[in-house]
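The chain below stands alone and is given as structure tokens, in the form predicted on its own.
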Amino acid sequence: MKIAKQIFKQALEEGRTFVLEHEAKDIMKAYGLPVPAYDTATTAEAAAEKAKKIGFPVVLKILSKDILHKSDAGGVKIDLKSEEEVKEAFSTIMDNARKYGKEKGIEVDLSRGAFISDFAEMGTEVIVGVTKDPQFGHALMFGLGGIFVEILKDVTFRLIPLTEIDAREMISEIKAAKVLEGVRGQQPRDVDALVEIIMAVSKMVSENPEINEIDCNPTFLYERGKGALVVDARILIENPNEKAASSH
């Protein structure tokens, strides 16, 4: 996918080795990811109007080369219902960034504002991520979210390419595999379009093997026929550069 590769060395091209949010949901969605409604704004006006457009609630979250975890720098506000709250936040996480950029003695640019996103409907957290091995190269991790893989650590792994057995084999082994197919009268969770999740990942970094993390996390799973959604997504990628001079 040409857009990857233009997103990729534009990243590069700013001295980054990960893209931003807005760039990792242009990404995912060229590769068919089930993604929420999303845009940028620079100024709170318009982050208030593209708000509206998408539909609250909306989060919205600080958008900057300097900044790769937004929380840290106070940079998110979730589960906003009007204007005038994007507007006020809008206006926090840009105070927030810049005392975060005194603290760490850098300037932050905040030129290209802020992300907005439509707050999705919570559903059973699963984590799709991929990691780059030295030796073995590309591997796929698959895990249900939140304490699952925190604390219990119930994650399972593939190495990339991966075939929709794998993807369906990865799925029925982590421990947890039960929540999936609907537990204490839960309804079964939607599987199909997890695999697709899990497929389309496997081709996105076998296109682009100069990827070398990716996180979706959390993606949300809904009930059987009411598919997915990738709510926050991560990606990494490593600069040629480097690689050639560590190979001296």
Given for the second form:
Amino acid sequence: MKIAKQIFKQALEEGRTFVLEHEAKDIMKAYGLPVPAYDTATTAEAAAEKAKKIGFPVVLKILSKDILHKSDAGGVKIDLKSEEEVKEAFSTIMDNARKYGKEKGIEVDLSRGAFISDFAEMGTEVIVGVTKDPQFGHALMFGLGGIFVEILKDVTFRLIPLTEIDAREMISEIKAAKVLEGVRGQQPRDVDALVEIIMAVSKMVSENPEINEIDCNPTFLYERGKGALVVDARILIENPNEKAASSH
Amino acid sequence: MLVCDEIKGIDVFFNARNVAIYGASASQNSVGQAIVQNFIKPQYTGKVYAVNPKYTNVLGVPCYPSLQEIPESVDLVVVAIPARLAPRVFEDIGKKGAKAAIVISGGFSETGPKGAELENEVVKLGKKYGTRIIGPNCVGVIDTSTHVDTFFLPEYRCARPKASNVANIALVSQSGAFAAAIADWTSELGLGVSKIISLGNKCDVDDDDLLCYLGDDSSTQVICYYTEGYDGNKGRSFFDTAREITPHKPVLVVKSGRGSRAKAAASSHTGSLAGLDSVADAAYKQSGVIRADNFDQMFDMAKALAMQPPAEGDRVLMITNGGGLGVMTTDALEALGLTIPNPSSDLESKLREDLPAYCAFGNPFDVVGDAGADRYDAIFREAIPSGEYDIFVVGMLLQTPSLGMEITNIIANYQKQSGKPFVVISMGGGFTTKAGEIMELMGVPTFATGEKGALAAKALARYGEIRLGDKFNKSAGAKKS
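Beyond the form predicted on its own, can we have the form predicted together with its partner chain?
Below: every chain and molecule of the assembly, starting with the one above.
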């Protein structure tokens, strides 16, 4: 809880209502959410060294208070298999970020360098998210990723805080629930790990009501007994100075 | 109950014995006259006073320039005056010590910032003097037992619902027009009504207060809501209150603004915020509130829930004397997610002993067209103690000459003795409708179509699930693992 508060305080001091990726992962970890191994580095050499420690392949992402949508700024490189590739990727994303800043006419802060993370093995994609409803307050959303959420809108909601029964009901009531039971010869997915993620996110929001939105997207769900990983996490917070702080 | 500590302040709206009508009027067809008329009907046994500096009496009721001149204390004030006079009127109300006021007048927050300012002033004065306020911009309340009735709609245009000896529902509506239409409609539906409340702008008394009050009200068996949305965090507090109430009493809601177009209309209508509808859906589900798509559905469900105990499981036996009704009804039951299991071989052999071989011994169980009430009797006698069914849906087609009116007795007796929920479907014209009314007087809800009956059965199962939680015997979609 303390970690989250410190991170939110610093974000607001820097004029951000979003937290940086390593900060989001720090908060997730503090609440017991499973995340891939990660680190940060401010130089190409340090990035390569830390990547080696994490183990290849890795993902590299720009870390800057001025960039929320990292892909749009050419700030993401995936599946990097060697120290050489990491070094090269580091300078590429820094160049891209400078270019992005010029196009937008803003000075992009690059002092934080990059975020390095284990390139997680693909699992069944799920989304756990949080939205703040104007009438009912915080609600947690769950759905399967990809076309299930994009096209079929196959998602379900519960108000926070949730009970474990709520979490299990959510998982079994989406239309594509059968996918998690194992289809086409696949092993059943680790639903217990998913329940833990939902409960942890619920707790995180209960203790930090200044959170406006969360996206754990994608979250990879592996076969039963093998857990899950929150691969990408986005946390947006309320700006106390302007209650209706825009999230985009 | 933790969340409900203000029940007392609400009670006076329904049990007021000294009522003053502020803005009472001697002119024909006016709001201020229609309300006075309600309180001089013989059913209302309390006292009524008119307030208007223009008159000394209205329809024979003594009229005073302000509340202060009324010789006795006043507990409820009905306010029907132009909005701009409201602050002065609320000073008067406060000083008189009246504990409740219903503001019928419009011209407040629903009209813009100027009106909102007036509404704020009214709220402030209410707080200062401890006056609870319903409205503004509403038609107020009807209580069918005390006959407190502030609806300014003449009775020949808007009939009033009645209390039933069997069971009653209460309706809370954000919209005054709907409250009136439903009052008028339910007067003909044969559905017992305890109270109807129109909340309007909800400047003080809101959905929550009434949920607490009605949850504790012994004359109300089911609570129904029509809402367009909740202001600020009121959605969350309704959710918290509903969680406390729904394990004891069924709560149904029709919430408009499901689509994005309807949403825009809702927020301009009463200035309420409409959130993501799927969040509202989740909130209702999580708090045990049953959401209906429309009023037809809400009243079908409410009738069943008011008259019958909740089901302990989702297994339905459908008995019919007409094949078509059986198929239509079981189709509808299945679509609603209920289970329709065939009788076990044990039960079937027992039934075969008592019934002709040309009956259809399945589910639906067809006793066929030449059945008398004795065949239904035989089925209930065996099927109820078998424990194979949680809900009994009985098709009673009275067009056949062989089915006598004793069927109503048989159904009512088995229902009472077993404590299991029963739903009757009686399709047809005049004779059937009368029979349905008799069935309902005996306590068993009766519906005109299989689909309506199926929905009623679904409501009994859903509420059983809400009340019993894990102990509810759910066989539909049960996991095989």
